[in-house]
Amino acid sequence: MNQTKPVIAILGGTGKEGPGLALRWANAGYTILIGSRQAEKAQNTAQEINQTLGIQTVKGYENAEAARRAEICVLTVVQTAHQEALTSLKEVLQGKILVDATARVDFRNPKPPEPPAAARIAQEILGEGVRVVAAFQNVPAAALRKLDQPVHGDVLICADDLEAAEAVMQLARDGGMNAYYAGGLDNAIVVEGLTALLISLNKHYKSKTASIHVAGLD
């Protein structure tokens, strides 16, 4: 494994987030684990990753395997599995930072969700034994896949413990993102809505790629 960069799990890695974080992350040098219910479909998954790569580095396991061999895990699952899959993965995420992408929205109505924020009901299932950050919630699944181009957009994290929220933005821009740090976890509640909103103008302007951007910061 990679002495010098955190091994990665993306649980529920194999949707429309996960691989294209997985692709970015392999491809400048991280180990990446893909988490999934079924080990096969990881496995699959993984498999994909390394073929467009020219690498063996990222593996599929089941979750809470892909989360016993990580350091730093991030949880893409669909919003309707969200609290099955903390709570199922509690015992094993003790210790790690756990990163939180979900955002509670319906692609076909698209409304901000009411709080607390989904990385709050995390932090509140997991408990203090893990380091919960909310991060990539609007970041364009299909601009992840295209490593020839840069990814237009920033990514707002929000953590209560600012190390870990460091950590991830480290991630971020190792993944070719700009990220900017944006409070503590209940300001995630405001990044999951914006989601909402980037949903809205991509129906309306046909597009797939709308993304937040920050100005004003040096």
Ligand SMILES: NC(=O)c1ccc[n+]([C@@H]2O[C@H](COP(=O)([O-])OP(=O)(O)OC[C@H]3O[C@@H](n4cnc5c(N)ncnc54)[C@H](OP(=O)(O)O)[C@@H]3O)[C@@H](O)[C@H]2O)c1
Contents of the next structure:
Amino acid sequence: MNQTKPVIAILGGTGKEGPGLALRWANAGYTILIGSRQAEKAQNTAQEINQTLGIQTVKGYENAEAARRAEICVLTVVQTAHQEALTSLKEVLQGKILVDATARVDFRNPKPPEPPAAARIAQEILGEGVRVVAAFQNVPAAALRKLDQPVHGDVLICADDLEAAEAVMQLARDGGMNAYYAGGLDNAIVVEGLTALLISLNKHYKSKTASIHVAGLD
Ligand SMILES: NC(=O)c1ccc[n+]([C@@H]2O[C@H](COP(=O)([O-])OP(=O)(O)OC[C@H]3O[C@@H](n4cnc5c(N)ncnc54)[C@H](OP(=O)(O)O)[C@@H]3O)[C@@H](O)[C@H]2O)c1
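To test you: the structure above is the form predicted on its own. What is the structure of the form predicted in complex with this ligand?
Once more the chain from above appears, this time first in line as the rest of the complex follows.
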């Protein structure tokens, strides 16, 4: 990766979480490629982001083409399509960083998922040629969309490769988020489980943006 900002592909970037991340990073000057199963749907989402920001740099492609053109790929497909999407994109992701934002929690009945972590499953599917980083599972799409406000709450980054983790921490910071390295990929199961707590808090307190803060670090 060179000194300039890496090109970022958001795979499954037409839903709720993907466009929120794309909006933050495009606003920070990153080249953002929206991915979808349908190129036209990706182009429509890209155009919406461009209109919001008054830019023309966000482009839309079919997922594999977006991944091929990027250095860092962020997976934001619906959680039920996690393994299917990774299997279909395995070849094109080789040599890249794959950021997995998957939190396998049912909004209607939020409970912590069983191990292994989604990101560990991703690493097993993709193999050693891809550096998987788990991140953003606790960042609500609703908070990302409010560009005029900082994202409250901290991003916990789990990865077996520290250099890849640092690249994603920089992305988080550039998107207006605090980020902390929180250990290896297997720890991401705890971060996914926190999403169940946050959804439960949102439901009980009638909010959309409950989040967690790390305390006690210098
Ligand atoms: N929503 C949040 O606030 C939030 C917060 C933190 C983390 N997350 C995580 O982020 C991920 C995305 O969440 P979301 O709420 O944005 O999901 P979503 O809106 O339900 O879906 C995202 C995208 O997934 C793609 N998709 C659907 N079925 C697919 C399939 N069979 N194969 C490949 N792609 C498929 C669709 O894109 P195309 O139809 O364009 O292909 C869709 O736009 C999830 O893993 C979730 O746990 C979400």
